[in-house]
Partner chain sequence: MIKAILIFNNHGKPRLIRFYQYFAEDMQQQIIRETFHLVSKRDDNVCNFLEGGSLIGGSDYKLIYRHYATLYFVFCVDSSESELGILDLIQVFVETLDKCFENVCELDLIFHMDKVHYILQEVVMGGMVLETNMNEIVGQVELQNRMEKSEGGLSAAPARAVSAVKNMNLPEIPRNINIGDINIKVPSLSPF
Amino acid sequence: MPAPIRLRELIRTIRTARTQAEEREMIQKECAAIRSSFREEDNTYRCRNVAKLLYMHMLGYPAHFGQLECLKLIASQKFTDKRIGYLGAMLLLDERQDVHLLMTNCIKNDLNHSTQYVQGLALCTLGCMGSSEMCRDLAGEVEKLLKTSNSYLRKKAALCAVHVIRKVPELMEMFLPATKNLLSEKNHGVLHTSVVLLTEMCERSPDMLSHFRKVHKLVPQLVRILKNLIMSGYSPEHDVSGISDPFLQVRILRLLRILGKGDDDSSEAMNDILAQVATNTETSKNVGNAILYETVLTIMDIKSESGLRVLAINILGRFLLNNDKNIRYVALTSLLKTVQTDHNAVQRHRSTIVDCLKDLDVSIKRRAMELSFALVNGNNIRGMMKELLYFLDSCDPDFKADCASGIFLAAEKYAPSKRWHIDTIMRVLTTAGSYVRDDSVPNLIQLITNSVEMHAYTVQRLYKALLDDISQQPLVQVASWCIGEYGDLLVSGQCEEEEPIQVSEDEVLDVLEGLLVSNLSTPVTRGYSLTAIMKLSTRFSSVNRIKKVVSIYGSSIDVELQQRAVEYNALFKKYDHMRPALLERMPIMEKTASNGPTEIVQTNGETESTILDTKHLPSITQPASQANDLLDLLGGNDVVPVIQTTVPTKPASAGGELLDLLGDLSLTGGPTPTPAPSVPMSQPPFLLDGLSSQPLFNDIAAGIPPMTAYNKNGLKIEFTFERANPNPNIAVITIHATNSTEADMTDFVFQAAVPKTFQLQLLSPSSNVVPAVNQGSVTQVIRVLNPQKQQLRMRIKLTYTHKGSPVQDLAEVNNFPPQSWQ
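Structure for the listed sequence, which is one chain, in the form predicted in complex with the partner chain:
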């Protein structure tokens, strides 16, 4: 068997391959040769073969058959063999293979070898891929080496100890005694790795951290070392671009950060040195900036004095102006972290940050965008929005979705006027319309309905935008919804804010029909436009045209459109008398009241006819059914009084309570926005179908069990809980007061008080008569804001007249279930 070729030969040969297939062939041939050589158990050439195998592994070819050979090499006496063997073990083996445990004994022997380089190899391997079993077995050896005077071995042992601690955290205490003297080393390598070891220990265990702070007095030691580094002048050994061992400085600063965080004494002790480093470091080279950056992060994290903090932010501001892109990136990242705590200081650099939006670098742009959104407030909203809209125009598609959402949020929070708000939204929709998130369409529609005085202006602008471009679906959806709602304003030319345009009914219908047939419209958009056309039947006079359109789509292939068209057709034919009421203007929607009881909706949505009936007869007292009650509510402002009269006559049913709840929460109308795709009609009840994930107004679903708060003299008060969905800190409690005595309790007043950390809102009761013999109940809603999530407690006061005599009682309620306030 000829001697296996050398590594160099192999590499040369492989490089001559001109195609992937050729290369694969050569490698396979060589692998076969290597395999037979391994079988021959040839000691001389084994190292060479393993080297070749590692090369082929790097290129991506399988090399697992070399694993055992690596172990044999490790066991050999020659340094060459051990070197390549350990390298092979690190590259090919890991703790998932059982084979690796065989190494333990070899490593143990090598850790005690006479040659320091062999010991070094063993430490290196253990520190790279030692499994927890190996670490447990060999931790003692590592600890011994940690105390040796040989600096080469000491530094390796320190890093190996870090690995051991990561794998087996319980062994951390074992290394504690050895750390005592680590920082008194002169050798920078040892110092560096020791600081890493101390950092790891402090990060992992708060006990260690306090131990190092108090007992070990680590902070003064570190401060001393840092001072020496800065003051020592030129030292050729450790110099990097004129700064003495910047890597060590950075490491020490990081450890100081961990030690100083949250601890006054330690922070006090390091204030001086931090100020010194911050002012004296050369910033012309990257190394100086690295140190400054680390210093700034440390200052921001510990309890530093305000002067130091201002200094830090100014340094970051200077970084922002630096030409070096890396520095700017790093500055933006750290400003993002500090903007929450030091908002005002960061505001000063707002203009620079906004300039960074125009940078060519993608990473910098993203950081600048996030930071800009964090800096927007009521004062700078107009200026910032201009910049952000400009950015939205020109940025990459990946950014557009995030930017659009950010703009909507900012606009909602700080809009100086409604008109400005609508203009901004229009601008976003027209520039980045297709990237806008799906949930923004309902939000926008809700916003538009709420700004009543802007309806004419809005619909006009949207109409104009539609004329220009129908490809951006969110824009088209919002526009068609608005035209459906406010088409009459559009045609009558009533706009105050800007020049009213002359539009005829036919033109509007042309546009909407155009949407229906266009290839650019998605099915959802088509649904919107069909509904919009239908709504216009009550607002326009050209009803025949609309009837025609609707009947055409009665045979559409799209099931959704077909269903809508058929239902609308039915509306024209059989229920024409109801059409005006059904299709009248949407009431203002309250944003947070989208507590849409989807369960209730299921019962609503069953049959069209029952709902139409109830809608048609709002004033008749209906049988107590959840559906009907809800409907009344949703009917609109005029229907609210109906609720209050019908309620007391109904027995306390889930629906009744629900009703009161909804009534009391001063919903003035349909709590939900229309445009969920699955909504066939613009009827309010169906709206709730679309509400996807609002949790129920149903106790059982909320999972908090009801409780009895008071039960005395025949008066029983029960609390049931819900969570007000948008704000988890608000608990909504409904009290049900029932009376088991034979006489009614009249003039019933329920009052409640809560501890100072809570806020209470008591809404009006359903009535003030608690009927006798449990015939009915009085319900009332309490909303409790509990921002600190403390245990809920309440003191209640009840006054009522029973059998002619007034009764008053005080009680404390302490038995709230934990889920209600957690």
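Please give the corresponding structure for the form predicted alone, as opposed to the form predicted in complex with the partner chain shown earlier.
Nothing else is written out below except the one chain.
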């Protein structure tokens, strides 16, 4: 048989192919020749054939028929054969194929080989694709090589040990004695791989972390190595842009971060060296910036001194002035994480952060916007809102919804005066009315209603805004409502805050009638306008004109508008004596709960309430017929009203999964509520109904003891209780989910069900990941209405993913404290 072509000739031939079909033909022809050679057990050219096969594999063609030939090359005594054999094994084999187990004996022999390069090949292969069975069999040989004096083998053995620990964590203790002298090595390659090994061990085992802190005294050794790197002179072997071995420095800083987190002694030991790194590192090159960024992350994670934290935030502030967009983005992201704990230090860079709103890069603009809202407080609200309103004017449509929502929340929380608050929200509605949230209209109407002294000023401003632009529907809806409520103040010219305008009743009605016929008006806006015209029948003298307008829409093609007109016509005819009382001004509304769940965070030693960011959490909107059913199995959307006083019923056949979850809980106890007509959530029967106040939940501790509802497989669910005010029939239960295992629990979903005599509402959880080793918790609020004061019972369902496997469990909770339901 003629000698096969060489690898370089094959590459040259394939590159001459002009079409994909021509290339496939060449590959198929060569593969046929390689198969024939393999069948004939041609040892002379096996190495060359496998090399060509690997090149074809890199091009995306099947090469699995060469797996056994790789094993034969590994068993060869020639180094060149072994090299290609091990490379082929790493590319063509993995632990899903049983063939790889045949390599175990060859690797074991090569780990004890007299040549260090053969040993290195075996270590690389084991560290790349070794299965848990191979790792168990060969861990002893790896541990011996970790203790050898040969630095070439030690660094490869350390990386191989990392792979062994990831595959078989219980073998970690085997490598503990070998780690004692690793950091005393002079070779930077060994130091680097040793730090990687120690980091892996500390991350995977709290016991190892404690051991390295207290027994091995790892922190002083790492501090000494880092200090030598900073103070050492020019070393051409390790120098990168004038900095000595930045890769090793970054690895050491990451390990220090793990060792110092939550430990006072370790944090104290590394404070000085972190300050030296932060002040002595060159910032003109990206290499220095990478080290400074790791230093900042370490300072923020450990229990560092306040001066050191300020230094770290100042470094991030300098990053904001860098020309590199990636560095600016990293700085903004890091400042956003630290703003709650070091608010005053971040405030010093407010002007630089606001300047980033003008950046051309959309990612930087979004991060700058989020950070700007986090910096808003009572002292800077006017200046920050001015900048953010200017940003709202000029930003892309993608930003307008989030920016408008943020301005609403900040204005509600820190408004210096009611007039400023109203002016700010009207400015947002004028600028970005089409992008605001659905609840912005009732919220602004509530604000205006409660600001009695501002009624004349507000209705005049809104009337002027209507004359200028009727395209922003939320603004038009608020203006229509206000004109209907306070139209008499507009006509009488009672505004004291600014020069009153002269408006007649007919001009006001012309504007509202124009809204009814405008192509820009949505059905909801027309409903607002018709209701406003109807209200003016008790405030204006033009009753006949109003009757005529209302009667026209009694035959409207829009069913909602037609229903309103028919009802209003009935008021004029059959119930005219009741009309003035029905259409009198709305009373001052009670303040509703904040938009979305809140959490209490510590800021500069003071406790304040902040809005949780729930935009990334999945929420499922449900029809009204299910909104107040026995429970919300899918978690509540933030805009769904708090528990209603009337409960629509649903057919017994619906909700099979719900009944499965309820199990043997009694579903028949207590009287059945009267069925209520099903109404879409977005359109209440009367527009005024949508403005009715909702119960207000205050965080008033009721002295109710907490309880453990579930404790199994490392997952612990605790309930804490509060009483709602002013409705004592509502219990507010906060779940706290913690995880004592060594792996995070992801895709965590908590579901609950109660008997029919109760009502239950689930708010959005704080996260869907329960951190490992009790390093954090997931919280979620449950509201339970218990009007009959019956003993509370609950069936809970838990689903999550742990170590790649889905877990699902049911449990019944019957031992609620009597104070929680009595």
